[in-house]
Amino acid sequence: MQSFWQSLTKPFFVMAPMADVTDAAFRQLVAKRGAPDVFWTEFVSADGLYHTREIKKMKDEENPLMGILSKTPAERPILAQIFSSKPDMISYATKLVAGLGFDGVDLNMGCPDRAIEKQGAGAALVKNPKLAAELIRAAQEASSLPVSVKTRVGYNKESLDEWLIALLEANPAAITLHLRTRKDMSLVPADWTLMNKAVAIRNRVNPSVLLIGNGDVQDLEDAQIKISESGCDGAMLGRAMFGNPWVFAGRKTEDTPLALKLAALIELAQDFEKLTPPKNFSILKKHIKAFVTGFDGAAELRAKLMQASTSTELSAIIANHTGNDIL
């Protein structure tokens, strides 16, 4: 059966999975303003899903991990990103997200968080290609959902000749390459010249696998240039979404009137309370920083908004500051 991946028009542009960013509220905000070609959830622990649902018997509506997997009809196609170092846990979580109506499952093999690496998951899998292949196979056998992988170009150094080949031989539907090593974190610029090498390897080993580039993509125009120069199939945008939910519609952040930005921030806060319980409202501070910047009085307004603990308070502060209700 053909998956949605095969029906995408190239080049395509997708949403990066970002912890405490790409929740249901933010994805809905983006979807209304120009949707990406593919949505990603925040990552969620496959082991944690099993533990909270099967061991603790936690009700799904009270389970914060299941909350990560909430979605709205506007977000299609959408992938659930999961992580684990245990094939049986990946199998469990894949069956779960298939039952929830996701369009695909994405395996996180690039997160540099030390707690996740200690579990043998995330970026630790770059050092264990055999286990990575087993995890891909476990997900493929668990459901009919297409399985994709998000990873890095190496651990301490670039190792595409070994690592990428191992992934390609496992035959995922798509591979997203963050064009930095685990050692690089995000401290150095993403090396998009490595995508040319990755494409050559893909074309030789398994041409059917889609390649998506990730790292330092500024906007849609920049994404198109990077895709054209590297030969990959699509680009993933992450930080470019901050303060600019219009990015997939081709708009640059400086082209958006302040009133629209502030209205979007209020809408995000309101939906955050509706769609993402029991997350703490303080998570929105990173969005406040992104939306409220680059204009006279931004620092003053931003400082006030950082004290808000509800969407009602946030809306009132903005209305008071601007002298009118922009809702």
Ligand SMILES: Cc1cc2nc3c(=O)[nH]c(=O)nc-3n(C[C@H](O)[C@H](O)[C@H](O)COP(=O)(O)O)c2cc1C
The other form holds:
Amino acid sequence: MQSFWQSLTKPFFVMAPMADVTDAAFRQLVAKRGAPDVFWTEFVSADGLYHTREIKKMKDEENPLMGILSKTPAERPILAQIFSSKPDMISYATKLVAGLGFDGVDLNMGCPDRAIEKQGAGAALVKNPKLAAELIRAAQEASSLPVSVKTRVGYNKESLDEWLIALLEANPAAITLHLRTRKDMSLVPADWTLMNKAVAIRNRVNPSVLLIGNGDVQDLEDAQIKISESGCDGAMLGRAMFGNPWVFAGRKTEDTPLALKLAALIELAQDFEKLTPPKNFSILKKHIKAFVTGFDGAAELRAKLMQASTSTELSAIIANHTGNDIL
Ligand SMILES: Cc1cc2nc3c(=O)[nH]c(=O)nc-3n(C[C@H](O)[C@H](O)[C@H](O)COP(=O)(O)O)c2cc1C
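Got the form predicted alone; any chance of the form predicted in complex with the named molecule too?
Entire complex below, previous chain first.
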């Protein structure tokens, strides 16, 4: 069946899923300034969704995991990213996500978090290609949504010949390759030369699967270079969005005036309260660090903003600090 993936113009540029970052408020901020070709939610535990809804019978409005799956119409197409090592849980969560109106489901097979790996999920699946294929099949059979996978190039060492082939044979719509191994964590630079190898394998084994490269992409210009040198179909940008919700509009972070950055931070905090209610305001600290940097007095303003616990406090601190003349 045709999915939105087939109608994307290549090369395309997508938003990385990031826990406690790409929530509905942040996605909204990015959508207004220059939308990526595809949005992603933060990852969410399929087992957790099942447990909270079916065993604990938690109301969806009060369930923080369901909060992760909240979205607004501005963010389209959008994928929900789920993780589990159990096919029946993947099936459950995929049906749920399809019912919520997502455009696709993405399976996380790259997260190095020990708690997730202990469940046999995330990056642990790189060591278990047979189970990974079963999970993909479970998602494919659960709904008509396109299924994609986000993973790494290997576990202790690059193993594309085995791992990528197993994924391609399971026929997902797209595979995002974070161009590091599990062992690399984020300690070494992403190795984009491996994307050339991945593209060659893809062209041989299953040319219909889209390949998206990820890791250390600085901005859209850098993404274009990396895509044309490696031959992949698209690039995923993660940390490049920090403090720069204009990144998909082609703007580099240093080109944005301070006043616009501070106004964006205030808007994010306001939307965070409206759209992401079950989460603690302190989650915004990452964004405060990213937006409030690189100008005289940034450290002082940052320290004050770290104390804010509401959007009203945050905007008052900014107004006081700048004497209102910057906004
Ligand atoms: C704060 C943070 C949260 C992340 N959360 C997720 C996640 O929920 N799912 C996922 O697949 N990857 C997650 N990642 C990994 C990113 O999606 C991406 O693969 C990684 O940051 C490398 O891309 P970049 O160099 O463009 O940031 C996270 C990374 C960071 C820094």
